[in-house]
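Take a look at this single chain, the form predicted alone, given in structure tokens.
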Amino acid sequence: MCIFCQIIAGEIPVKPVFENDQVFAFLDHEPMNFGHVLVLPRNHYENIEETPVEVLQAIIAAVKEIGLKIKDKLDYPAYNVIVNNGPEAGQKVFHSHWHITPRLDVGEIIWPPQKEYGPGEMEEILEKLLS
């Protein structure tokens, strides 16, 4: 059993923040910033192809009020909602899931370097994604 349905199953304790028949989210015990939330379905999915879509939409529902009160209540400006998919990803926990960072600047974060396209390699990449 993965740690996240470990933490559902209440044999894990955390701090609840959020949940409800399809997810369940709670403080992440070492945040990026205070308020720092993971957002997860209570059945378990190792990622976001494997989610059903029904509970995708319950999981962006529940973001979007937890992101409100984040700026509400702990007076953020912003916050970054962050899934790593996959281990390329950086993704750890093979549980779907998301992050909820709260942030006060934009140095915060660290973007990886742009790229750009070169000849043709943007109308390849599209015809590839509308086939």
The other form holds:
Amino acid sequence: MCIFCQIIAGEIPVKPVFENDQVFAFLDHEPMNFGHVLVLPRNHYENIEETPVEVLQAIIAAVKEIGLKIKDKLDYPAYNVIVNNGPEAGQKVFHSHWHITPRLDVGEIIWPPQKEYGPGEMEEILEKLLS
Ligand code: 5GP
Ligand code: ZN
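Previous: the form predicted alone; requested now: the form predicted together with guanosine-5'-monophosphate (5GP):
The next block holds the full complex; its first chain is the one shown before.
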């Protein structure tokens, strides 16, 4: 059983910050800022592609609710919602999950340098995505 399934099953005691029949959310134990929350489906799905659309809808509704609490109860002005989807994207726990990371200042965000398309490259990518 994966570590998040063990948490949901109560084998590793973790107090939820939000839960319903489809979703379970708790504090990340190594927060980017205090109040960093992980939101996940109760059932084990490895990544976004495996997670059914109805479950994704329940997750994003929970993200909205928890995000409001992060602003109202913890007094943060903003937050990021991050999914590391796949090992190359930084996913370490292979039970799909959404990070809600409270933000105080835009300077906290580390965003990689952005690239520029060469001539025709953007159109080529678009064509592939539309095919
Ligand atoms: P990933 O890199 O897979 O997107 O993120 C996994 C997250 O889970 C990390 O931010 C890590 O701190 C958190 N995490 C891993 N194991 C535990 C745990 O046992 N308890 C809690 N509360 N968080 C965990
Ligand atoms: Zn799991």
